[in-house]
Structure formats: structure tokens, C-alpha cells
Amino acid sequence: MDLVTQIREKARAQHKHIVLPEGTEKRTVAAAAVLTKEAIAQVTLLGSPEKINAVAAAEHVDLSGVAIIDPEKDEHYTAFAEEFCQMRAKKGMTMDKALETMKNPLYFGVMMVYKDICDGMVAGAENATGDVLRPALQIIKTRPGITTVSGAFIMVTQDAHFGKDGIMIFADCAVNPTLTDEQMAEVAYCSAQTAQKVVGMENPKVAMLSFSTKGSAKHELVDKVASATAIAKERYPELLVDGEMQLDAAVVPSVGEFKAPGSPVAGHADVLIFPDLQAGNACYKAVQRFGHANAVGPVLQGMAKPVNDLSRGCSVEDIVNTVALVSCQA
């Protein structure tokens, strides 16, 4: 069974309730039908029922079993606005502004997740990442003890010798241009959680990557990764993490044994944490293109409740898979 099928099966077993706020977007409408027909998740679309049903008719999509909510006409509209006004009062929020804000399906959808009406939200087929994340960060915020939202990719490689039968986690490859040592430690912890909850890795081995292995080079960038490793070990004693190390030392047993003898991670890492976005983004794309790997994600990590962004170039299949991922996170 391939990874995507595994994730869908896991989501089907949990059958979480996911809100899709871009209810009039045709790929989203089609994905809602697939998710419902295949019982992967319970789905709610946000928007005008008339407009959503018109899109469904034009696309020959059957929305039987899919809930449709118009935020302005929903019973929770005023209560959501009142609570949002209280949350943002110190930022100058007024009730009039809050009522107007709750007309935005992205904000209304996040409030549904915040109030446990839904288990997670997926958006981004027609909205920019910043527009998807802003309400999530204002309302749901990050998990206790976590200050940084990050983006991981699940890399499905063609070489079963790497990671868990060829599956690895790369982070942060999508959100933060730079990371402090404390943020890098948080990303390591959240990525290990993704490996466990989404992929099913029992004891993920996390490598903190650098151009140095165990002091082989001296530079302030190396010092940051070494410090991040020390912080991760102290804060998350249950986490199997080591660094700083070069990528070959992290994933090739013979190199790991030579460069970092005695390391519980070197040569066998299945979670790779990059020191900045340039390194992470370039590496995942290189593995994807040159190594013909499948890159699943990004999976947004660190939120108190799961919200995930889509590429605006996503397919119906991408939306279905992302909803399944969010269901596993929930």
C-alpha cells in the first residue's frame, strides 16, 4: 500500500470533520464530493448555497452528503463575531469590524475549528498562503510551548534504504526564511510528531543538518545548529535527535559511522531539519526533480488545531490528499 493510500485509509478510519471555506471554487467542490463519496472525511463547504450548487451543476458534481453553510446566515455568525471582537479588542477590533470579518469564509472556517465544530480546515486553492494563515494565527494560534509554524514535506523516494522504506520528512521547507536555534528545535519536535501521526513512524530519528558534522567546521551558522540540537535534547528528552551533521552523515550508514561514531541518529535519520528555508526548499525540490521523489505537502506544523494551506495550482487529488493529511493531524 503506497503512502497516499495509507493516509487516506487512516483518515477514513478516523472520519474527521473538515471545513473547506473556498466553497465556490470548482476543484474544492469536486474534492468535497470525492471526500464524501469515499468516506474519507465529513465535509462542510462555506459560501452561498445557490452559488455552490451552481458550480456543482456546471461541473457535474454530486454534493449529496456535503454540508453547505453561508457564514452570514449561520446561527453562529454573531457569536463568532462577538468572540473574535473580544480576542482582538487590544488590537482595536470593534463589533462592526468583527461582524464584517466573519463574513470572510476563511475567518468563519477557522472559528469553526477553534470552537470544535470542525476538526480542521483546508484552504488555499484560490487564496494566498498569508491570507490562509492570518486568521489561523489570530484565532487558533500555535500549540502550547510552540512559537513557530513550519512546513514539512513528506518525501517518498524510490530508494527504500532511506528513512522508513524510502519515506522521509523534510522541514522547514515552506514557511520561515530563517530560524533561530530555539525555532529550529521546535521544528524538530513538530516534524517528529508529523512523522508519527501522519506517516506512522514509531521512533523517528531526527537529524539537525549543517555543512559541519560534530564540529568538523567552525562557523556561527554551525554554532546555531549545534545549539538547536542541545535545546531540542533538553526540551524534548523523548525525542531521538542529534546534530549538527551533514546530510550524507545523516542518511548513509557508513558515512554516519565514520563522521559521527556512536550517534543514535547518524546514518539512519528519517527526519531532516534544515537550518533555513533556502536550504530546505532547494533540497526538497532537488530530491523531487533529480531523484524522482514524490513530495507530499506542505504539512503545516505547530498550530494548536490543524489548518493547512494548498498551492493555488493544486488539483482535485491534491485537495483530497491534504484533507486526509489534516484528518490524520487532528
Contents of the next structure:
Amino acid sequence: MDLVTQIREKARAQHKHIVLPEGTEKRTVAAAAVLTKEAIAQVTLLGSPEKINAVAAAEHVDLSGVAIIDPEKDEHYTAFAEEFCQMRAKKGMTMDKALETMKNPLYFGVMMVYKDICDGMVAGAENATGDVLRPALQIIKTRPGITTVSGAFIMVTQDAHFGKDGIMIFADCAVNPTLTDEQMAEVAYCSAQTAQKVVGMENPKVAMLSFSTKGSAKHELVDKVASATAIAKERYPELLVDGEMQLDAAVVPSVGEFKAPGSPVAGHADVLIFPDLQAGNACYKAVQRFGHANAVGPVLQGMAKPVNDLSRGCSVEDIVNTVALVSCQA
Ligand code: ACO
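Next, give the form predicted in complex with acetyl coenzyme *A (ACO), keeping in mind that what was shown is the form predicted alone.
Complete assembly follows, chain above in first position.
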């Protein structure tokens, strides 16, 4: 069974309740029908029922079994606004602003997850990443022991020599433009957990990437990755992590042996941690486009409850798969 099928099967077994705030977006409407028909998840769409039903009719989509909620008319609207106002009072939130904010389905959807009405949220078919993440970062926040939410991609490559049968985890490719040493160490830890929980890797090997391998180049950026590696080793002694190392040293056994002899990770890494978002985002897209790898994600890691972002170029299939992924995280 391939990875995507496995994730869908796991989601079907758990049958979680997922909210899709972009309820009037046509791929989202079509995905809601597929998810319901195939019993992958219980789905709630947010938006005006008239508009959602008009989209469904135009797209010849049957929405039987899909719940529709219009945030402004819902019984929870005022209570959500009150709670949001309280939690953001120190940031200058007022009740008027909170009522206005709660009309935004992205905020209303996050509140549904926060209040355990739903198990997770998926959006981003028509909203930029930052706009999807901000409500979740403000309301749901990180899980205990974690300070930084990050975004991993599960890269399904065409070469079974890499990672676990060709599957590798890349992070952070989606959230933090820059990372401190501590944050990079934490991303390594969260990514190893994603490798274990979502992909089923038993003891993932984590490489901290740089343009230097074990001191081959001297630069403050290299020092940062070396420091992040030391922090990860100290804070998470059970984690199989090493660095700093170049990408070829991380994934090619002969290069790893030559450049980082004795490393428990070099040459056999399953998880690649990038020093910043420019490197991580560019690299996952390069592997996806030039290497024809399937990039599943981003999987948002470290959030107290699961919310996931979509690419605005996503297909109906991508939305279905991301909902399945969120269900597995829930
Ligand atoms: N982890 C935990 N909390 C965070 C994080 C994080 N990584 N980032 C921000 N926060 C918190 C802040 O502490 C703040 O909390 P508070 O308001 O309660 O004090 C809240 O989130 C908002 O933070 P801001 O810094 O005000 O929000 P900002 O507008 O900078 O948004 C965001 C944060 C959305 C993550 C931003 O850094 C961003 O846009 N990142 C890039 C996303 C992106 O464009 N990715 C590339 C495309 S994705 C792709 O290609 C698949």
C-alpha cells in the first residue's frame, strides 16, 4: 500500500471531524463530497449555505452528509468572539473587533477546533499560508514543551535508496523565515516525531544541513547549524541527529563516509533539517519539480491541535489527502 493510501485508510478508521473554512471554494466543495462519500472524515463547510449549495449545484456535487455552518448565524458566534476577545485583550482586542474577526471563517474554524467541536482544520485553497497560520498560532498555539510551529513535507522520491523506501521528511519548508539555534533543534525533534507518527519510521536519522560538513567551512551560518546540532543532541538524547553536514553527505553513503566518518546519520539520513525557510522551501520544490517527487504537506508540526495549510494550486485530491493527514494527526 503506498503512503497516501495508508494515510487515507488510517483516517477512515479514525473518522475525525474536520472543518473546511473555504466553504464556497469549488475544489473544497468537491473534496467535502469525496471525503463524505468515501467515509474518510466527517466534514463541516463554513460559509453561506445558499452560496455553498449554488457552487455544489454548478459543479454537480452531492453534499448529502456534509454539515454547513454560516459563522455569523451560528449559535457559537458571540461566545467565540467573547473568548477570543479575552485571550487577545492584552494585544488590544476589543469586543467589536472580535465580533468582526469571528466573521472570518479562518478564525471561526480555528475556534471550532480550539473548543473541540472539530478535531482539525484544513484551508489554503484560496488563502495565503500566513493568513491560514496566523489564527491557529494566535488561538490554538503550540503543544506543551514546544515553542515553534514548523512545516514539514513528506517527500516521496522515486529512488528507494533514499530514506525509508524513498520517503524522506524535509523541514522547515513552510513556516519560519528564520530559525534560532534552539528553534532549529526543536524542528529536528518535531520532524523526527512526524517521521515516526505519520510515516511509521521507527528510528529516523536526522541531518542538520549546511554548506559545510563537520567544520569543512568556517562561517557564522555554519556555527549556527553546529550549535543547533549540539542543542538537539543535549536536549533530545534519544534523537539520532548529526550535523552540520551538506546534503550529499547526509544522503549518499560513500560521501557521508568520506566527509563525516563515524557519523550515525551521514549517508543514511531520513529527515533533512534546513537552516532557514529560503533553503527549505527552495529545496523541497527543486526535489518535487526536478526529481519528480511527490511532496505531501506541509504537515504543520508542534501545534496543540492540527491545522494544515494547502497550496493555492491544490487539486481536489490534494485537499482530500490533507484532510486525511490532519485526521491522522488529530
Ligand atoms: N510558532 C509558534 N508561534 C508563532 C510562530 C511559530 N512559528 N510564528 C508566529 N507565532 C506567534 C507569535 O508569537 C504571535 O503570537 P501572539 O500574537 O499571541 O503574541 C502570533 O503567532 C502572530 O505572530 P506574528 O509574528 O505577529 O505573525 P506574522 O504575521 O509574522 O505571521 C507567520 C507568522 C504567518 C508564520 C509568518 O511568519 C509567515 O507568513 N511565514 C511564512 C509563511 C510562508 O509564506 N511560507 C511559504 C509558503 S508555504 C509553501 O510553499 C508550501
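This structure is a prediction, so every number in the text was calculated from the model and none was measured. Here the rigid core means the biggest group of C-alpha atoms that line up within 1.5 Å when the two forms are laid on top of each other. Residue numbers count along the first chain shown, from 1.
Participant: Superposing on the rigid core, I want to see if Gly267 changes position between these two forms - specifically a Cα shift of 2 Å or more.
Facilitator: It does, since the Gly267 C-alpha is displaced 2 Å or more between these two forms after the core fit.
Participant: Superpose on the rigid core, then tell me if the C-alpha of Gln278 is displaced by 2 angstroms or more between these two forms.
Facilitator: Yes; that C-alpha moves by at least 2 Å between these two forms.
Participant: Is the C-alpha displacement of Lys37 equal to or greater than 2 Å between these two forms once the rigid core has been superposed?
Facilitator: It does not, since the Lys37 C-alpha is displaced less than 2 Å between these two forms after the core fit.
Participant: Give the C-alpha shift of Val222 between these two forms, in Å, after superposing the two forms on their rigid core.
Facilitator: Displacement of the C-alpha, rigid core superposed: 3.3 Å.
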